[in-house]
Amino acid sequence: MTAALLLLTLAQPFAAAGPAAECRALAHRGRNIEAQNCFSALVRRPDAWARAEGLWGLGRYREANDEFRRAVAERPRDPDCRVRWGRLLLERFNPGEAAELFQEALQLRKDHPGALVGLALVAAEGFEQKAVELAERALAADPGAIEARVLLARMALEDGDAARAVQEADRALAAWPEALEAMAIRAAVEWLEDREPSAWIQRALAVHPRYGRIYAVGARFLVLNRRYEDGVRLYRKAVELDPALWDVRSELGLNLMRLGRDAEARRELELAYENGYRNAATVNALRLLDSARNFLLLDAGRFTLKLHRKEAAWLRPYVEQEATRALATFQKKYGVTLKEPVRIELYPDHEDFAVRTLGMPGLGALGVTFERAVAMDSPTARKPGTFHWAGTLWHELNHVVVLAAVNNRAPRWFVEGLAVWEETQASPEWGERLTPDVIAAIRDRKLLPVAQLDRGFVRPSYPGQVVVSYFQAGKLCEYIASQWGFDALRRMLRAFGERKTTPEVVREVLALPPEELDRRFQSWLDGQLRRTLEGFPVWRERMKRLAEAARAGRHDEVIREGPAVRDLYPEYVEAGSAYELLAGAYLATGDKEAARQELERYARAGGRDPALLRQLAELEATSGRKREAVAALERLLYVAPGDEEVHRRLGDLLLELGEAEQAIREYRAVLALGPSDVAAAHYHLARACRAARRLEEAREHVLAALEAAPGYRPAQKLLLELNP
């Protein structure tokens, strides 16, 4: 059973619960011995459905599954039996087959409430908007469907709508005063508001004296709101009250792992696994913990780095440099002094990062922050040019500082918006780019009101809405800073830290109703992007023709038409951009200077294709613009730092410019990357050390060069110069 399904296991009154109604009622009230006797009696019944329910209650899940198969064969026209089988599969980590059974039940009885609730639960696991629609359909079919009501309460709280969550939970309790999950929702609301829900805990324990799930539900919502330490505290209380909550122990273990407490995490995850709770997240997390020997923990003072052994030697200096810059910038800017070192983990395998984050592969994010711990993809986890690792690191470290400033109490849109905006403050070439999906959303007026913007991150209603929400939040922070100054963003942050809502903060700090902020922001954004928004359809058609001309070798046509096409949508720097086609045409006609200028525009617009940036560096160098060539190669360090040739060429240029210390770093990276010509790598590093007056190091490396290639003449000559 997943964390979200903890909430709804027994929410429905038992009159409609099938042959196990009495047993489930006993379990609901914590009368476990009587419940187990009841389930055991069901196993001895001749009816396959009854046997299935009994085996399920006893935790004999495979046998229960087999009996449900027999039960459905015995009752081919009974939708209730299919729904119960689907619920078993959903609880035991098989949502796909569960959904098929719920659909079959709906074919047998249109608008079957239980089947609709089952499908709503499947959709809710993925934070899909249709979960709300399905739950509402279930209530329309059966106004007494308590489980649907509790699910609506849960989803409202996930969306940050505490008032709606309370309303739905109270309606569930009015219909069934023993709705434990509704009590858990009410308790979670109070924990989120920094109040101790003693009355709700007492009420729940009066029904079920060992109802540890009330703490687990609260913990889940605290975690969803980035309050991981508080969540861990409640997960601990849950298993103290009921030590046999193996699914909750798994969640506790996953969250301990997120905070970097691997030893504690392993204990909890192994307990869950050994007691039969072997969902994918538990198994994956244990495997990842087993891989810890492949990583190094490196103390860097204000932060600790966790890097894979195969790349730590060459990657460490670059990550340390950016982390140091980012933390110093943000602590000064936001007036925060972090009391504990930050833990920064980089994973060269994206799926390891995903498991580190969710316990499951398939995560689309690049980085995640867990209070004082940051986990993210290593630069080598993705195809070179597709991932700006420094921008992601700055983004996540901004979360660390901003959330510390408000004790993890701020809405998601504001936290993400600040981080996106701060990426562009670090460099205009970083940050979220204006993609065709974002253009379509702005043009079609799909941006959410600021008061509802969190919903775009949590429960998207159309494909790509999460990306659109990141862009919108970042631009909204940019707009506020441009109109009211950065101090307004700081004051908003303080107000959010006082647990004020978005409408309250907008009115207090900006002296505007939220609706007026929405109107002004939309007008400002339209003005900023008018040319691109209006010209996008024309750009798309003309871009097709430009690409055709380039493929056909009609270079004069590309040169004639390209600048106008480029300027219709200057933010477009993906493969086959107008910048790329123009540079290619200029080179084909022998105009290297025009090609250089075009590639400079491409780089300033945020272009990241390694081949184009290398081409720019070469054109800069051959035209005598060595500083500009260095800048081009340094851009490559942010998108393709695992390229030995980039480091070697950068080291050469830096040495020519008299920047020996920086050249040493680049030549060391070449060595750490395992070059094919080891002798040359040591020789170049020796040259840089000599230029930096590190003569002993220079001798060590020139000797290493000669050990690798005794006849290497440049190294022999350098050794003589070092030993006159």
Given for the second form:
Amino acid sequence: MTAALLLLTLAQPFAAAGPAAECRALAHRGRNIEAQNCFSALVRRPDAWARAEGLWGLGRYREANDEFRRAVAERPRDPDCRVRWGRLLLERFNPGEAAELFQEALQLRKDHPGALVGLALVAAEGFEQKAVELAERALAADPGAIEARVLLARMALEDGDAARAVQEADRALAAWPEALEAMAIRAAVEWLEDREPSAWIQRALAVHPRYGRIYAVGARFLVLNRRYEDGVRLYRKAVELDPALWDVRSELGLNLMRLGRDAEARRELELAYENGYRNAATVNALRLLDSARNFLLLDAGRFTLKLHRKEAAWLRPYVEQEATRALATFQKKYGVTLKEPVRIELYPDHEDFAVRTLGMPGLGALGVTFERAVAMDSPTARKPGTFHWAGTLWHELNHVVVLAAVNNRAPRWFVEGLAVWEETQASPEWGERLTPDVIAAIRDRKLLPVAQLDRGFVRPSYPGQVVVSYFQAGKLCEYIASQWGFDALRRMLRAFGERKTTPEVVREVLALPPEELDRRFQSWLDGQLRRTLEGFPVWRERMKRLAEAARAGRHDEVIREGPAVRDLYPEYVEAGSAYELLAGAYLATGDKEAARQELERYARAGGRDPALLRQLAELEATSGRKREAVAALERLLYVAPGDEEVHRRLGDLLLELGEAEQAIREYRAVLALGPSDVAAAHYHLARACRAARRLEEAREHVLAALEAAPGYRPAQKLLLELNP
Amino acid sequence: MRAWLVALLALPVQAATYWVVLAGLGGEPDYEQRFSSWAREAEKLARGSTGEVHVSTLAGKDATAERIRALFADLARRVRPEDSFVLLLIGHGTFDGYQYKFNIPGPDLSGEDLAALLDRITATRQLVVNTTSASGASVETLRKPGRIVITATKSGMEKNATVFARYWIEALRDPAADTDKNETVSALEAFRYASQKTARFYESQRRLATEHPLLEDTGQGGGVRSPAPEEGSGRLAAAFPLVRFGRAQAAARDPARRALLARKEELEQKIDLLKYQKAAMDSAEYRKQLTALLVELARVNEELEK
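Got the form predicted alone; any chance of the form predicted in complex with the partner chain too?
And the full complex, kicking off with our chain again.
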């Protein structure tokens, strides 16, 4: 539901609606027939603004827009009319042009409260920090600006600050006891705290007997707190009470889709669409549901996998293996047994994943968890080497287990922090690296206090703060585990499940005030990263010189300087890292062993460039280290699993090592990837099957190889061996 | 496909293959280096093929219109009708809506210029592999009965630098390109290999594909992206050996083994026939017959190897 709609009924004293003040007041009290008559009368009025308001109230948005254009031409110095036009555009999915109108209104009248509220609503849609400032400016200009007050309440609740939300909502209600949206905020606080807000519902329905939005607002906050099932339940109540809440039906549909209930989702989204609610999210979601035929739904016991047809055959075993491993690990660690299967959806087109998640393209995340459903990018959604799909899968499955343990009641920082930390517990090579952005944030003391860390995820105040917050949360969990043991994290989780706040949990479990935890954590982090933090400026300079030396082919200089540069910032494994330059220099000077060792260091530090990992595998293999070569290629399966050559090479090595069953998996992947050399793919699979004593399968594949290429000598020899 | 491969084995024993590799202007050092290294690699691989092979390469500043014309004039005297002729164009191409041009130092060569040069070569079996950008626009001017034309792009409107050449050259050295395992990579096999690798390149890089290779060998069409000899396209290409790396040719020349070779060909044809009947057969029966034929073929090959 858009912010504009949330606040639609709050135009008290309705003066801002200009000619439509009376009609809006009727609508506010749910007197719909009278309100419709009122809007119809406006349409017959001679002035364009009145006609625009009337048409808007009747849902004739295009005509209303045209009339507003005329109205603004008739009233070139009137900021109020512009603000109303802006509100229409904001309601009808055009925040960009709405913002322009609000800005024009502000040029006509500095600090116009309606324009400031309009801009605050636009900013609030994007969870921007400036929304708070704009709402406060609106209140400064007009202390009776109820909408601004309610918006502050809403944003406080989005930030997890229920006390402030209650305070702001109560101030709105004190100014206007019929402020329905303020009642909705109060009800939402109750639902979030697992209480039934009967009194608030009763009070709202006394004003507007079919005020379904009270449930919709609550649903929105439950969803924001990852309580999708509870959110869906309330969305349903909202449309039961007022079936014509098309925007709410759209939200219900989107959340049903998030939970993997596609058929129900489609019904609700189609209802919204057919009744004129055609925002981008609704249209995108319907399009995505139409593409369902491109996906396979696979029953894998404890999982239901939704994989794209073009990659299901080769991807499934790897996803299944990692999912099984992750779930077993987490269920044991957190003492949870999931009763229902987990749904895992992988999208080869990132924008499909984004629409699946938000209804809109442009999502920065790699994976999202909706209770028992995980949606994420498929490994093929991103350039090879840029996405560790297994790390993301472990991260999301950690959410599934952790949130199940506390019935979805834990702050975002803790849930994300645990998942980030668990990635590195699965393997120290996994997880995100320490990036220059994070280094800068630590150096500039931009880390948030633990009690406010959720804000860094929800309403970032500088670019990159979300990434920094993930890093901080992960490190905080690492710190707690290192100082108090993993059991402390488990006890914290339990306490959060009992609806305790972060300061309460820190005090109870760690026996510290949160400020003391912040202080000790910062000191621990400084100690851990001191070398990198202090060496960073020097590293940047020396790295530049090292890259120049490498470009100029001064290999001796690279070999001489490289190790020291590398050790100043060993976490740096991006393109052109010291590891890469050193390995290149060693190879150029014929020192394969040193190159191999350098690339091993690179891989252990979390380096993921497929070309370098492939080079490492070859260096390991040629130096007779087949096990290490296998390990290098297995790393590639996590960052570039769609490469046929990787599977073939891995299959060959595994077969040489006598691990026929593992080799079978790799050769099957080659076959499923649609190789150009089908005959060879079948032949290698036949060899592995024979080694695993699966003779019937071996015969089948050698026959398939020779069917494709009857003159294929190695396959002919194998055929004779299998058919003596 | 066996019928066309039988034609391949029936090639005149004395026939030679002439290659001309032209690498045009890169425009910037990275492309210059890439084009000339591809040209060198192609030359090396072509020379490595068994049989009589002649390769001429002009790359970078040497690839002027004047020198290219001189080279073709010389080849027009040497190449005989029974020989095979391969022209490989590497570099940038342009299309202005009317005319395709291969970018070289000095005046470019148009599609018509290239067609005129090729028409002077008497070899009845010709292969032109135009891997440049916009090369799709050259199909119409280069096509001719008896000539296979392969382009990196489907039209003159695909103007970005291409990667097709890289995979075409890879096909000349990767045994995986020899999909029927007859120790020869045909033009059709190389085309399929390079097309697939090109498509995969764009998929894996998450980039919109800006090249869609075409093959034309009927002398009259606009080229197809998925040639199928059964349906008429790709027949010439299937019978055009690009590189041979096995002993198949040597065996063909040994009179002592002719009976075995005849039996081998007979079995191969039977297998082909059986494969065509597969859809109409009971699967168990098909499998039984196929196994029997393949086992016998394997034994014949074993004898041939002794």
